[in-house]
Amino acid sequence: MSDPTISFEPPRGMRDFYPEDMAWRNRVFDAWRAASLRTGFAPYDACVVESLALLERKAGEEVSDQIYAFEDKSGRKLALRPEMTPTLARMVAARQGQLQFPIKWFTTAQCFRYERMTRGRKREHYQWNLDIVGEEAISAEAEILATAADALSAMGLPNNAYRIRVNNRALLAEVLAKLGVADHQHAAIFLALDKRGKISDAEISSLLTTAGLDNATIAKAFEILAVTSLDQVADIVGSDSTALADLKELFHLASLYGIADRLLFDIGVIRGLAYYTGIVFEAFDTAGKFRAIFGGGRYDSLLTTIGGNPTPAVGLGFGDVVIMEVLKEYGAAENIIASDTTIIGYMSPEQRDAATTLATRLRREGRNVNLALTPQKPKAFFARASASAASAVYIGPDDVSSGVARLKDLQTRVETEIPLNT
């Protein structure tokens, strides 16, 4: 009798991955890793449990309330990491005198946040992190965005299915200053405007009022969102703006990488975390049905906040939850379960040895082979094969006698001979 206190579902906000789910996950993870290695990023990893003090130092306005925190048996205050960047900063700071900069690192990390769940947001997710540390040039931003675009292409997402929206927080600060908004009011405006699209404009106005801004300043904050081009920005801040020049340089480099068609200037892209210092970016599906696919930007001050030496850095965080929904929406991963596996079956016990020998030989040649462990009738075998493999070999008594079986491509239905006795 089952125990009514035990649920067969995972804890709220967490996920199980059955084989069909793993097929989707592997499509994403494999693309992340291949794109990273193709552009020269080195893999790293770290413990999933971090010091609570480290995470709170960097967490920012909202994340600190979402951390899964606990004390161990010695009273140490620890937490499950909500993101990877603080850990990266800690690791770099620990060996800052030994590393050769710039470094290009990547990882796929499991992260945990206790937050309100919506479509595309869980309390546990995997996140691909790309970071370039120790490089001031805008080529670092371009390299990261090109790598992300490469990964999306490898997953099968069409180029016209998404857009990467870019801005520069330093440029936005210049615009606010030119409009007469005091420096100490910028942080509140950044935080409020970052919520646009998530809450109503009336709620944003209320947040700004609570932060101490008067109606005239609030009006200027919303006025900024009417700016849609770099030329309009230049009219406000002047053409000699370094922050404006950085954005123009990014668009130039994007054209060299062949991804300029996917980049858009959007002054409303702010990124809520306060540690971003320069160019920021977020990618969305073109139709606007989903949350951000990925986001990131320059964070030149992070290492100093945890006691490291001043070091420029650019990073990207790309979660697995939203992109899986986007891929399914755009039909970018059809027949994903079939992969490149060959399944081998046999009619009766007398053919078991031949099937086992063939499977062993193909595996040694580097093929993925799923060997049936007991005899099956042809109809049952091919029904299973069609749902789980790309090709199939079914061995009967005549095949053993002739020493030749048939390898069937389950997509094209074409059959080729394959020897059993080689």
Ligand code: HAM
The other form holds:
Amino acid sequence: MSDPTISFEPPRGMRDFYPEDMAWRNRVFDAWRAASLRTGFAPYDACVVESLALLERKAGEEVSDQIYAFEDKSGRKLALRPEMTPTLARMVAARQGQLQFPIKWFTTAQCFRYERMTRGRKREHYQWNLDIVGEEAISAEAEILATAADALSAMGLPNNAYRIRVNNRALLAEVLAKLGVADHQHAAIFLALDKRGKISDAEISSLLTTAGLDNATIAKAFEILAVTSLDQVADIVGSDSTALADLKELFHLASLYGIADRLLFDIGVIRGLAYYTGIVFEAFDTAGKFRAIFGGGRYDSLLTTIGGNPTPAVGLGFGDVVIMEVLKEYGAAENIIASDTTIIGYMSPEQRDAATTLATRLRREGRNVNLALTPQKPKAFFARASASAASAVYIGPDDVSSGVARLKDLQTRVETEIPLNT
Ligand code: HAM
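Mind pulling up the form predicted in complex with histidyl-adenosine monophosphate next to the form predicted on its own we just looked at?
All chains and molecules follow, beginning with the one already shown.
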């Protein structure tokens, strides 16, 4: 009797990847990896299960409420990671005496968040993480953004299809400090302001009141969010502001990297994670149809928060869910990498040995070969071949007696002779 509680669907929000989905996924993963290596980032990896204490934070971030937590059989409080950054901080803190800073590391991490399911949000996703740890200079931010832009080009997304919105939390912190708001209140204020557009301004005001702000300061915070240019920012913070100078420096470097056309200043980009301390950024499709393609920023205090030495850091997280939708929307889906497999089939059992010998030889030469396991009629063989391979060899009795078969390019339909007995 079958168990009626077993469904053929994965648990809600979790994902299966059939081979046709893997073609997409590999295209994205390959672009991430290639861009990381081109810019000199080293790969790393870590456990998917973390201690809950490392991941839990008290700042009221959405991500803290979304953690898949459980106890193991010994009563340890564990969790599936919702993001990679705390793990990276833990790994760096564990070896801070040995590492040669700055380090440039990348990984593609499977992450889990118990999210309300909306377009572009799943409960399981893969996230490319690109981080530079141990570097204060804004050149680290520029290098991260240029690498992300390179990955997007490698995926075939045109430059005009997306924009990277950049802000600096330190700017807001400077303004808040001028207004007499204590440092320890800043994180809660940032998280409240990050909710703009998602909840009403009245609800944000009440969150800010809870964070300890008086009405005049709340009014000022909203006034700041109406600013659209760096010149207007200079009027508020003064032209000697370091946070403003850092932003200008980033825009200057972006022009040298050839990505300035895609960078925009947006004071509304604050980010929903409490650990960011400086420049923050989020990339969106130009039409603004989808959620963020990637997001990140500078987090200079995270290592000390978990007990490490003070260490500046900057990085980004770039998920696989939104980008796949964006690639399809912007027509970058067409040039999906074709399979490079050669498929070999045969008409009747008498040709099996010749087919097996040919497959073995081609595989030894380094070719990817899919060998039919039983005889097939030509029609069935070629139907399967054109759906899954780049070239095909179909062996009949005449080919075996002449010792020569034909290798057919399934795109161009051009045939070349291929010897069977070498
Ligand atoms: P985040 O903004 O929470 O940042 O996530 C980064 C990216 O991961 C998002 O822009 C999106 O592409 C993807 N993502 C997040 N949650 C989901 C989800 N439920 N479903 C699909 N995609 C999702 C971070 O996680 C930071 N730790 C990034 C970072 C690295 N900052 C510095 N270094």
